[in-house]
Structure formats: structure tokens, C-alpha cells
Amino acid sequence: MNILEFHEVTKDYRLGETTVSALRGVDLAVGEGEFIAVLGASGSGKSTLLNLAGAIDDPTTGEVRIRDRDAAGLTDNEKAELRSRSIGFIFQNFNLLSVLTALENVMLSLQIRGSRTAIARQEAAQRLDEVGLADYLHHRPDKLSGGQRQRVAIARALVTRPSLILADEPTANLDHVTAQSIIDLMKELNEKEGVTFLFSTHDQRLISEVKRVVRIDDGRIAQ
């Protein structure tokens, strides 16, 4: 069964007087549990596709499907019900809140969704402890590394415990040891746990590793 479906997808942008075309009609089907890097220059249309898989942006013509639901149809309200419950999202740039701690990070998806307090801190507890982070559940990202700043944005990803995580450049900052552990990392939760990964990227240690690659130039899938 397909998690994620792209049907004849365009995406424009206005710019002042000018029209950029992100991506040209582009046609993918994702499988649950797989491993996907989607790769492509800078510009490519990586980021856009992704930000359509997330229901984060709209198409401008066609039809993503995510759960077999058109996404366009959705309204505010139950595109952001959808991410809370089916999709994790792993930044290039971590995106964690300076103020909080890597556990209050963590707990915070789960609060946004109503979770109770206790009920947040115990799950995101243990996600953070599958990531190797016991020991760190109590310091804010200025006094963690690189890579375990990547653990805590991962641990967040997970702690809803969503179908589809879309990952943009996740190893992009990482030094080679780091970002190995990362893709390792990923790939048992992929393998374990039959979490969907699809990634953005054009780092060829994390290429190198997935299960498929989709190549997209200039806003088209390459055949």
C-alpha cells in the first residue's frame, strides 16, 4: 500500500513578475516502510516536494495523496491533525527551541496534541533514550553536539510515533562519524519499527545507504 502518492504535481511560485516553476509534473508513489532519498541540486525541487508531502504547501496543478486522502481538500485544521498524527519532519537545522531542554523538546508534539504532562514526558523519555540520550534529557541545545542536537530532532520526529518521516538534509551539518551513526540510526528504526523515510539530500553517505533513490532536475523526475 502506497503512504504517499504524487500525481502529475506542479508547483509555482511567484517572484515580483516572474513565475518559478518548483516542479513540472511530477509522478511518485511511495511504499510503507520504505527508505527513499530524493536526490538533486540546489534548486532542484527537493524541498518543495517534501514541504507537498508534509501538506505543509499546496500544488498549484495535480494531486498529492497522503493515506489515500487528497491533501488539498483538507482544511487548516485537519492538515495540521494529519502531521500531528502521520508525519514526523527532521529539519537540516534541527529546529529546536533554544529555551527548552532536549526532553521539553520532545514533549512538546505530544502536548500540542493534548497529551497529558506526565503521559509526554514518559514517551519522550524513551524516545530519547532509543536515540542514546538518557543522560541528556536535561540540557538545552547550546550544550549538546551536532549530532545529538540531530538525536533530540529525531526522538521529536518519532515520539508521535508517525507512518511517514520527511527528513531535509539530515546529515547535511554532520561530520562523517556523526552522520553515520545517524543514517544507522535511522535505518534500524526504518527496519525495526517500518517507519517510512523519505529524504532529501545529495549527501552520498546517507545515498549510499537507502533502499531507492529518486533522482529530480529542475522540477522533474529524472527517468
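Every value quoted in this text rests on a predicted model; they were computed, and no experiment measured them. Residue numbers count along the first chain shown, from 1. We call the rigid core the largest set of C-alpha positions that still match within 1.5 Å between the two forms. Compared with the form predicted in complex with the partner chain:
A movement of the C-alpha atom of L206 reaching 2 angstroms or beyond is seen between the two forms when the two forms are aligned on their rigid core.
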Contents of the next structure:
Amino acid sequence: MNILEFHEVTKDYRLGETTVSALRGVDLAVGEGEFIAVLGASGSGKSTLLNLAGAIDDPTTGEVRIRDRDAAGLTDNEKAELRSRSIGFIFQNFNLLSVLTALENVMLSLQIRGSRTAIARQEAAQRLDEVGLADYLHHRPDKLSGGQRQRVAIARALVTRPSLILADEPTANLDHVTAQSIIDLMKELNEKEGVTFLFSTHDQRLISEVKRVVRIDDGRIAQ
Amino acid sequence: MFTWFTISLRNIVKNGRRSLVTVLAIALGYAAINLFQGYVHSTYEGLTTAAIKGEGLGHLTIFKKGYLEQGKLHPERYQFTRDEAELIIQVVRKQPDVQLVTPRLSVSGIISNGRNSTIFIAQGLVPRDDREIRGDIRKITTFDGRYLADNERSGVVIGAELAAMLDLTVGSDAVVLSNTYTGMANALDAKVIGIFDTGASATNDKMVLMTFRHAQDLVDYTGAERLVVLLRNGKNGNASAEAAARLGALLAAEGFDVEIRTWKDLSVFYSQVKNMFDMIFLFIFIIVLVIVVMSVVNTMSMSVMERTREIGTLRALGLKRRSVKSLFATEGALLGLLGSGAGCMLFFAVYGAIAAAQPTYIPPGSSSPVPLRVDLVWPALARSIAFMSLLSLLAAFVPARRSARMTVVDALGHI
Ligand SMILES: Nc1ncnc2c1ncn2[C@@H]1O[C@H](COP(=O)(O)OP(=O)(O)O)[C@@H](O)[C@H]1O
Ligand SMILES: [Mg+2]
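Would you generate the structure of this protein in the form predicted in complex with the partner chain, following the form predicted alone above?
Next comes the full complex, this chain leading.
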């Protein structure tokens, strides 16, 4: 069964008088355990696609099915629930809470679900260890490098054991070497633990090793 | 829950300066409200004593039903006959919480020094009982001469301004004139044995204290106008209402048709001062309310604005709108809590300073300085903490609602 399916999805943004078509009929299926890169120029619709995949936005027409449920049909709270249970997010700007330590940031994902603190702490520490930050548990984000911050974010996305991790240009704010190491880390997690990744980038060089690349151009998928 | 608390607290610390301003505003408001309440509390205690003892109102006054509306027009119909008064006194005196019950009869008329005359209002009272209610009147106010003796006959104690108007001094002879209840003019001798300051200019030029018997003779009536009750342990005056209800029921069961009023009902001065203080308090309270609400709303709005992306992130991670709201509401409540904590310290600093410096001031209507006192009212202090926190929490809800209403994508920002 597919974790994620897009059926003829379009997305329009209304900007005053004009309408911007960010997605123009997208069909896409993501199976369990896949590692997919969405490649496209800036403004091609990558973020829109990932937002829809993560149930943080609704399509204008068409259907987005996440774990076989029509996302548009869910209430706000049900979507939150779905995200908390099944989806992990990694952001371009890392989006860590500045007042929390690395460990607390990772724990947060679990605590949103209502996990007990002790359990959350243990799991979070383990995940941070996995992404190579065992020595940085108690560092606040401002004491970490960009690459380290993104590793914390990966641990945060990973810790709830989601079906799907969405990463919108996770490397756009990193230098090339660090960016590559982040992609490699994601790939390693995909191979070792079978975590499904859907990430976007505009950088060709990063996807040489990626098996499945979805190219998007002006809101359309160009296979 | 603890996590949200941690996030709130750390954000408050992180925005130290901004938080400090809000916390200080709340602290000032807290201290202002409680210092004023403490001051009012101490003043009320003084006022209570002044009403019960100084004004001689005792705790309760028993009237015949209808007296308060019709009593002045038909004194005989709405006053107690001698028999009624005696029976009621017997019943009331048996109550364990009653220290004393005493009859009074007020009379008005004209007082003359032989050449000039003016109106007077007299309280006819039982000297021994009155001394028990008021204590030594000569210690409370400026007093010249002596008070009514138990076996006083024609001796009267009069207000200082009345004495001045008629050029009466201690030892002067005067005449009091009034109508008997049957409508005959009556005049009796009155020897001025004491002159005192009643404390209120409204009564100082009219007041005459005479014995109950003297007053009865003047209006040719053997009954009593009212019965004044002094309670044991009625010190702060709070027991009065409850005792009034109990005595009322008791007397009704015995077949007496009476109305009972507490000192609070009867003391004009107390209710006037209380009304004034209540107004001032309301005024202070509203100012504090506005300042606290505005500064919390302002601070929390800025917080929400600065942390928009954080809100988006949390919601993307699965936090529900409701929880986002409570995250910011928690922060608001925390500001209120910190503010009232600081306010508590401020309160005690000022409280300590007042206790150490013992400042005095001259209140209106008084002729000598009294110490400025602030009472420690623990329940009020605690209540204010709860109130301030709740207020901050509610104030934070306004910006918090705005934070929760945004869509996740908007909150995350257009990347
Ligand atoms: N919230 C929005 N309001 C209006 N236009 C938008 C909005 N989000 C995206 N767009 C437009 O939709 C198109 C696709 O944007 P986006 O999905 O962000 O592309 P990418 O992530 O590949 O840069 C762009 O033309 C962009 O300007
Ligand atoms: Mg984008």
C-alpha cells in the first residue's frame, strides 16, 4: 500500500486579482520505504507539493491521500493527530525552538503526542546519538552549527517513528559538504530503518545517488 | 504540561526587558491594590469602633415595627411601652452572647440659657449602661466637666458648639423645652455638667445627653424609643448581622413585632466613608485592570508575532490549535504570577517601611493626626495573586487566539 498518493492535484493561490497556479494536476504515489527527491527550480511548486503531502495545506482540486485517508476530509484536529502520528517534518530553516536544548527539541515531538517525559527523554537521546549528536544533548540551537541543527531536526522528525518524513529543501541553508552529509544521513536512515523520505531540493549535485527523482517544473511533474 | 511551562518560562526570561516591564506593571498594580486594601481595612476597624462605641450605637438596636418609617409622627404608637420594653429586655438579656441591653429615648426641642434659645436633639440614656458601651467618653474626645452619674437628675452633657452658641459653661443652668406626646408644652431644668466635642459638626451644635428618666419626664412618657444591644465578642462587628437575625426570630416567636438594625445600618458616617473608599478602590482597581491587561496583551502580542514560525513548526509537528492557545495563555498566567510575586515583595517593603516610619496624617473631619496604618489582610493578598494571574491569563488569550487562528503554512512563512 502507498503511504501517500496525489490524484490530479492542483493548487491555486489567490493574490489579489490574479491567481497563481502552483500545482497543475499532479499525480504521485509514494510507497513504503522509498527515498524520493523532488527536484525543481525555485517557484516550481516543491514547497506546495510537500505542504499538501504533510496535510498542512489543502489542494484546490484533486485528492491527497495520506495512509489511505483523504486529507482534505479531515478536521483540523484530525490533521494534527495525523501529522503527529504519521509524518515528520524537516525544514529549510531547521525551525528548532531556541529556548529548548537539542534534547528537549527532540523530546517535543513525543510530548506533543502525550508521551511520558522519561520515555521521551530516553528515545530522544537515542535518536540524537543516531544522528551523531550524543555529545550535544544539552546544547541550545544557537550553540550548534547549521549542520548540527539540521541533524537535531532530523532526530526530531524521526523520533515519533513516522511513516513519512517530509523535508522541504533541508540543505538550502547549508554549505555543500554539510548538505551532502545531511542527505547521506537521511539515506542511511532510509536504508537501515526503512524510513520513507520525500525531500525537495533545487541542487542537482545532491541527488546523484538518489534512485527516484521527481522533477517538477512550473507545477507539473516531468517524469 | 511541564514542557509548556518550561517553554513559557524560558521565553519570559529570554525577553527579559520586555517581561520585566510587564512584571513590574503587574507588581505595581498588585501592591497598589493591596496597600489600599490594607489601609482601608485598618480604617474600617477604627470606624467600626467609632460607630459602636463612639457613636454609642452598640451592635444592635431593636425598634418596634414601623418606627423607622412612622416613629417620629406617632411616637406612642411606634415606641415600646414600659411593659413591652421590660419584657423584651428580659428575653434579650438571657441570650449568652448579649452583654448588655439598654433602653433609649430621644427627644428634641428647644434649649435656652434664659435669654437665647436654640434647638437641641437629646439622647436619653442609662448612664451606667452607656458607660459600658462607650467606655470613658472623656478619653475619646475633648471633654470638659464630668459625665452623667448613675443617679443624675437634671444634669446634662452638651455639644461644644451648642455650649458656645448659648454661652454655657460647666455649671451653667439652662432650660429644656419640648412637647409631651399628648401635645402639652413642657419645660425642665437642665444643669450643664459636661461639654464635649461630638466629632461631627452636624451634631456638635445640637447634641444633648441626658438620663433616660430625664428624657421620659420631658415628653411625659414611660416607655422606650429603642433598645440598644451590646454583644460579647462582637469586637469587629461582623457577628452583628447574624445576631440580629437570631434575636429577631426569637422575639418574633415570643410575639413581639420588632425590627432590628445593626450598627452598620445606623451609622451614617460609616456608610459614607465606606462608600467613598469603595469608589476610590473601584477607581484604583480599574486603572490597575487597564494597565495590567494592556501590558500583558501588548507583551503577548509581540511574543506571538515573534514566534509565528515557532507556532507553525509546533502545529506542523502535530500540536493542536487549542494547545497553542494554552501555551501562550500559560505564558500570560506566568507573567501574572511573577508580577504578583514581585508585587507581594513590593507590598511588604512598603508595609515594612510604614511600620518602621509610623507616619501620621489628619483625616477629614478629625482634629488631630492619626497614624497611617496598613493591615496585613492575608486572604486579600492571596486572592489578588489568583486574580492577577487569571487576569493575565485572560489578557493573553486575545493574542493567543490570533496565534492559533493562522494556518500552518502562513505561520511557517512563505519559504
Ligand atoms: N502563499 C502563497 N501565496 C501566493 N503565491 C504562492 C504562495 N505560495 C507559493 N506561491 C507561488 O506558487 C508557486 C510555487 O511556489 P512554491 O511551492 O513555494 O515553489 P518552490 O518551493 O519550488 O520554490 C510560486 O510561483 C509561488 O510564488
Ligand atoms: Mg520552496
